[in-house]
Structures are given as C-alpha cells and as structure tokens.
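Next up is one chain by itself, shown in structure tokens, the form predicted alone.
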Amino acid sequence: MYNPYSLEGKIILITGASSGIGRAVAVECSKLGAKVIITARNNERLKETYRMLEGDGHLLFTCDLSNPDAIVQLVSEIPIINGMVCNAGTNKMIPISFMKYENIQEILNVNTVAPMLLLKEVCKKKKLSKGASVVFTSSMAGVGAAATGNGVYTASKGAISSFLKVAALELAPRKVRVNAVCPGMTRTPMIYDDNVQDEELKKDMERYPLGRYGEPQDIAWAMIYLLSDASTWVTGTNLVIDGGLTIR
C-alpha cells in the first residue's frame, strides 16, 4: 500500500523518549515500521516506552546527555542511523532578576549544548546515513513567542532554531536534512511543572483558535513527516505546530 510517510527500513534515534513528545515519537515511528533507538535519563520510564513499541529490533540506552562523555559513549554503541530526533529538554520559569548561573547552565546544557554535541558526534563517527534526517524539538519560544519568566528557555530554543540552519547548510552535500518542529503548548508533564493551576491552563487555552493545546501525537506526526521520504526537499526549516496561535 502506497505510503510516502512510511519509515520501513529506517533506524531512528530518539532522545528524551521516556515521556511526552519523545515517547509519542518513538511509538508512532515504530507503528510506521521504523526500528527505534530510545534514550533518556529515567530508566524506569524509558522501559515503559520500550514496552509500548510495535515490532522488534528496537534498542534502549539509559543516558544523561548533559554529560559530554555519555554522548560519546552512546554514539559509539549505536548502529548507523537514518534519522535522529533531538527531543530531550527541560524548563524552569525564572524571572530575569532571579536567574542564577546554575539555572542558566542547566537549561542550556540540556536544551542547546547536548543536541549540538550529539549531532557533532554522529557526524564525526559517521553514524548518519546519506540522506538522513535530523529533527530538533524547538518551541514557539524559539521563533519569537515571548512569555514572562521564560527567558532562559527561550534563549535555549532560539539558539537551536538558529543553529539548525547552519547545520542544514553544512550537511546538505551529504543530502542530510536538518529541521526543527516548534510546538505551541503541548500536553506533556513539563507544562504541569512550576505549580501551574488547571484554571490558568484552561484560560490560556482560550488563546488557541482550535480551542485546545496540542497532544504529543500532534507533534510526533509532524516529526514523522520530516523523518520520512515525503520531506526530502525540506531542510533548514522551523515547522510551527501551534493550533493557530500565531494567527491571532
């Protein structure tokens, strides 16, 4: 049956796969025939994701990508891959006057430095196949949306949304494509951090023309488009998935 979005025969590395968007990407990729390599820091939740995968031949690595040595070790153990989703991320709402060096370092290490070093390592070790696709999880914050207290996170995602354009240029001779998905608010465990009340979330949801936040599968399906052969002429792009928020 004809399906340009099929991932049959592809091996996809997915970071931050223990919950939320990363878990959804892993599960949906497996449904479309990919063999997935999943990694995250939380071993128990990562095993939960592994049990949800369809098909066989999948691999699991518990790994803290904020540690550069762990990145080197991970890449040394994986096979050549056809796609990579750099999804691991963290956030903490911090007004500017309360920012601390440790907060900035932690968020940038996970959201910006780790995916950059991971891409560097898979390129250096020749673990990306010709024609591979790299997808970063950025954010609406990375392409201009601003919110009080979100400065460090915004900086971390803005850096990725800019970095991918250079990466797309450098890797184009090998037909390797580099893109990002920039979600609006998505129902993942991250949005319930920082003691946000349900009433606040419901009011915020009213800003979205489609009347709801995104689900992890909404973002996963966009990433699958970028991972599949349906997008072989797409590179250097920040793909906005926001339920219509930016048309307000």
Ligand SMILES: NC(=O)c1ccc[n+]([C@@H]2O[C@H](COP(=O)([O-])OP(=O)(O)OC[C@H]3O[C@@H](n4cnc5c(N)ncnc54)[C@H](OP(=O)(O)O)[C@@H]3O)[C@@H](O)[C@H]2O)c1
The other form holds:
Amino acid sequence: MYNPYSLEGKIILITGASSGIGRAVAVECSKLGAKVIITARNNERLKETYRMLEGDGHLLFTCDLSNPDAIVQLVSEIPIINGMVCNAGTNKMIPISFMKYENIQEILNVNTVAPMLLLKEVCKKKKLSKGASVVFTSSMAGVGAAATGNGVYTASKGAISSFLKVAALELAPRKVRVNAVCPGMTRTPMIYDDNVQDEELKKDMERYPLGRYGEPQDIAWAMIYLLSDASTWVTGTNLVIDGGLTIR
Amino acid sequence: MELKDFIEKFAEQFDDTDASEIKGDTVFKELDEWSSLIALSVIAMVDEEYDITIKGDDIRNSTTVEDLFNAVKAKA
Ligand SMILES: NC(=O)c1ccc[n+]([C@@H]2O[C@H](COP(=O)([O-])OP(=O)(O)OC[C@H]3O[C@@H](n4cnc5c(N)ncnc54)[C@H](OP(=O)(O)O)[C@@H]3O)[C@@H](O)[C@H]2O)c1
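Any chance you could show the form predicted together with the ligand after that form predicted alone?
Once more the chain from above appears, this time first in line as the rest of the complex follows.
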C-alpha cells in the first residue's frame, strides 16, 4: 500500500514516553512500522507504554535526563537510530517575583540542557544514521505565545526553538534533519498543573478557533510527518500545531 | 501560623488594592485586582513563606481569606 509516512525499517528513540505526547508518539510510530526505544524516569508507566506498542523488537530504558551522566549511559546502550524525539519536559507556573535559581535550573535542565546534551551525545557516538530525523517538542510558547506565570518555561522552549536552527545547519551535510513541533495546549497530565484551576482551562479552551484543546495524537501525527521520508526536504522549522490559537 | 500574618502576606501580592481592604472575611475573588497571576503568586507565596504546597483547587474552594488560611493550616 502506498504510504509516504511509513516508518517501516526505522528505529526511533523517544524521550518522555511514559506519559502524554511521548506515549502517543511511541504508540503511533510502532503502528507505522517503527521499532521504538522508549525512555523516561518512571519504569511502571514506561512499561504501560511498552504494552501498548504494536509489533516487536522495541526497547525500554529508564533514564533521568536531568543527569548528564545518565544521558551518556543511555546513548551508550542504544543501537544506531534513524529518528529521535526529544520530548521529555516539565513545567511549573511561576510568577517572576517568585522565580528561584533552583526552579529555573530544574526546568532548563530538563527542557533545554537535556535535549542539547542528548543530541550532542548521539552525534559524538555516531548513533544517528545518515539522513536521520531529530524532532524536539517545543511549544507555542517557544515561538512567541506569552502567558503570565510561564516565563521560565517559555525561555526553556524558546531556546530549543532557536537552537534547532543551528543544529539543522550543522547536521545538514549528513542529511540529518532537525525540526520541532510546537503544540498549543494538549490534553496530557502536564496541563492539569496543580496551580491552575479548571475554570481557567475551560475559559482558555474557548479561545481556540477550532474549539478544543489538542489530543496527544494530534501532536504525534505531526511528529510522524517529520520522522518519515515525506519530510526529507524539511529542516530547521518550528511546526506550530495549535488548533489555530496563534492566528488570533 | 497566624491569621494576621497570613493576611499581611496575602495582601502583599496586590499592587493597587490597599492592605486595609483585605481582612479575614474578605471575599478575595471579588476584589477588582484579583487575577490568575495573583492566584499563582499566592500559591508561590505560601510555598516560599510556609513551605506548604497548596493547589489551584484550594483557592477555588476558598471564599474568604480566612478560608484559604484554614486550608493552608490544615496542610501544615
Ligand atoms: N501538554 C501540553 O499542553 C504541551 C504543550 C506544548 C508543549 N508540550 C511539551 O510536550 C512535551 C511532553 O509533555 P506532555 O504534555 O506529554 O507532559 P507529560 O504527560 O507530563 O509528560 C512528560 C514526560 O516527560 C518525562 N520527563 C519529565 N522529566 C524527566 C526527566 N528528568 N528525565 C526523563 N524524563 C522526564 C516524563 O516521564 P517521567 O515522569 O516518567 O520521567 C513524561 O514522560 C514536553 O516537552 C512539554 O513541554 C506540552
């Protein structure tokens, strides 16, 4: 059957695969024929994802990406990959006057430093195949959508959304492509931040031209496009998937 | 933990609302200046000053400043 989005024969590493968007990406990739390597900190939830995968030959690694040594260890254990989705992320709404060195560090470590170190490591250890595709999960926040209390997170994603352009340039000679998907609010455990109230979410949802928040699969399908050979000529882009929110 | 002290710190999160307007029985969500940013600031203040984690729900379920104080105290 004709399918330019097929991932048959590809091995794809997915971080943050124990929940939300990362889990949906892993499952959808497996349905399109990929062998996936899933990673996150929580082994139980990771195993749940593993059980949802189609086909066989998938791998699972527990890894805390805020620890640089753990990143090195992870990369040393994986085979050569054709795709990588740097998706693990964390968020906490903090008004500016309450920002602390520690919480800035924590958010930047997972959202910004870890994806950079992971990319470095797979390059250095030659674990990225020629023509591989790297996808970051940035956010609409990373490309200019501002929300009160979201400063640290926004900075962490903005850094990735601009970093990827340099990465795309540097890796282009090996035909490795680097892009990001920038989701609007997507229904995962992350948006049910303890600091946010349900009514606020309901009001917020009404601002979306397409009338709803995203589902994890909406984001996963965009990633699949970027991982597949259908996007062989696409690199250095931030693909916004937000139900139309940012056209307002 | 004292109510008087809590009210003072609660009031500090506002810029245009005079501290004298904020009392134990103030229905805080009806204050003109109340906003989601102030709600986040109150949560962060409780964390910083009392080392107690409250949630958006605790704010939603409180009507007066004293209600919120009691919710915080219950977690101490
Ligand atoms: N949901 C949205 O509205 C939205 C919008 C824009 C962008 N995003 C981005 O999408 C990505 C996925 O988020 P999500 O919405 O799917 O949230 P989620 O359900 O909370 O998933 C976050 C994932 O990141 C992993 N993770 C967090 N810290 C980690 C660490 N130190 N080491 C390794 N893994 C770690 C978590 O796994 P463990 O806890 O098991 O480690 C989990 O699998 C994030 O980068 C987020 O910023 C989300």
